[in-house]
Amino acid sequence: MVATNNTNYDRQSELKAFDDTKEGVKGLVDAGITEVPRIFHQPPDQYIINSNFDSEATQFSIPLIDLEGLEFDSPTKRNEIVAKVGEASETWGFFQISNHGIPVGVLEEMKDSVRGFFEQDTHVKKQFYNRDPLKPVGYNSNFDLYRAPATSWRDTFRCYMAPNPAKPEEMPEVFRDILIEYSKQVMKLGKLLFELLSEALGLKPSYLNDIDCSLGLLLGGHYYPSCPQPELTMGARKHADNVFLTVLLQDHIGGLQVLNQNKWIDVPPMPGALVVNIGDLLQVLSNDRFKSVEHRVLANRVGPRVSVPCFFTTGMLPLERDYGPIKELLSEDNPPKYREATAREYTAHFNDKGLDGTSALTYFKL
């Protein structure tokens, strides 16, 4: 058990003791803790927390974009959707999509299976516990456990699904089939989203797909156990994603918030919808036109909360392609704001830095 009121507080040894259990936050909750251990205590945030009683709250909600009609090849409908995707990417960096083509049954099975992975016998789960981000499959609590100023109240599973997917026998048996099926569907959706984003930038539809933005897919599964003192900790500290694009499936519990105009705005769960957010690498490519914005997840007395982020990134691949602001978007009035770097270099910097509350983009600014 991790001590909470020790005057000789040794954070590193407490982190190691927690890590060595290989049971994550769920292990603490299963052990019946009633107080949040000190390693999870978060510093106060400087931004205003939105509340349902805020008179301005109704003015702030992330856009919902209905993709219905895209399949009919109507130029008018497509232009309308492209305009909405462009506006949302420029002003919010976040939007939800409905009628995206992935059946509700597949979404539900994916969420249930992630929950099933974390709630299976500990000895089965422990064999997947590791801290090597290049391993094709793994689970742990906090990828930046030893670097972050405070530990987040969540456990995470990860599996590389493209272009070099983990072998089926390496995947947890409890959700092997749905992992493969859901990833196929998300890859198809991702290619469509990159087409819409390319068009929103005034480029040919295949532009972002042609430069490998949709080549790599890392699927994650986050498990946020119920928390006895949610006011002391966070489900996920504020951060932006170090990828091209994230497609997120969240359950009904909620807690995801996005920073907009210095306020934390709730991203309410919507049945059947998926959350899409711009990643740092797409902000670089668009030369700051699209926004990779900070977001976080609140801890909650209700739980567990489950979410399934799918990250489009090639940051784990030894590719030589450099990414910088797209030349066609630059002009005398809009010079490049970032230096070129490989996706792998960007990812390595992000992972070394961890979720320390600062933007990884600063390191790459000209």
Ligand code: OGA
The other form holds:
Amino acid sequence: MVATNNTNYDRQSELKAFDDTKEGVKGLVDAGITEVPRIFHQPPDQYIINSNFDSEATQFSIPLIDLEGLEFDSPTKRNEIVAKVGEASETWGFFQISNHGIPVGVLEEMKDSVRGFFEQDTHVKKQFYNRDPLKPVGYNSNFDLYRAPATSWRDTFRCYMAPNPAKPEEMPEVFRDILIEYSKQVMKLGKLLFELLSEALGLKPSYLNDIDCSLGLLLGGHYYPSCPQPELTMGARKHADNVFLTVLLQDHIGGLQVLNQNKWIDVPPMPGALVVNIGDLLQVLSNDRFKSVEHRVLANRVGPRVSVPCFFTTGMLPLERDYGPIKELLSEDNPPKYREATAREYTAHFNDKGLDGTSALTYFKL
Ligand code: OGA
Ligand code: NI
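For comparison with the form predicted on its own, please write out the form predicted in complex with N-oxalylglycine (OGA).
Complete assembly follows, chain above in first position.
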């Protein structure tokens, strides 16, 4: 293992040189590198790393919730599902859902198209390379490249889909139609999830939708190339999502892990299922009842891995609405734990900080 000391080399100029290629991590792999460059070397993590050989890890994973039957208007069935969603959001902050209504063919086409975007002609792809979060469409490698203590083995596409969707002609041609179709379906599913989450908090079903939790949708596409030395780096550094809610589609490779009781637990790929996780803003609204849990993605010799996160957030919009713990949930025994702030303030703080391993919420704690 190569010793890495970030102060021993001119990290900033190596980052700049990497950024200037506009080809991301995939460009390095295509060029045939056999060693992971030092900008990607990660400091060791403090938590125990589970391997697939750890029997505990295989017995223990995030809940799978079957949404089958919700559409039949059976209050018993709905209450059963609401209870499972609430329990999973309080204990794990993560769950998988099956029978969510998005056809498998749409999921497959979405993943294939993200792969297609990254594997298209480099000259076309480079035209989308930018680091301007105000641009509705773009791709880059590591949104926090110049701030994070170590670079992740990952390239990422992003596109704003609601409330002001990018114009179709701004979207990459390779997956324009499926972006629009998939986002439409995720938006419908997101609204349903916010209803279930509202009910789990004991609020009226429309509560979270009424306060605009489902107003904004940012669609991402991650491409994690195969990695020659996966033990030296990470696909995504430890972080929590600074949004209301994330709905993630992952392929069959695996590598996503969530932190539970100081252990990293695998989120196993399940064909046809979607991963749902509570974001920081929902943790704030629920006054810590729902948990925005830290997670990460391991680098892998096998690849590429593709995932499609859909972030419900309005953090990019100049909206005035303040978010703090929901008044109806507070009492003398449950005083507010956070001050109010706009979604944009939460997001700006998170983005400035980058994925440095600390929670963006501390800053807003009372
Ligand atoms: C994210 C994220 C996980 C994955 O985009 O915030 O955690 O599996 N992605 O790509
Ligand atoms: Ni995440």
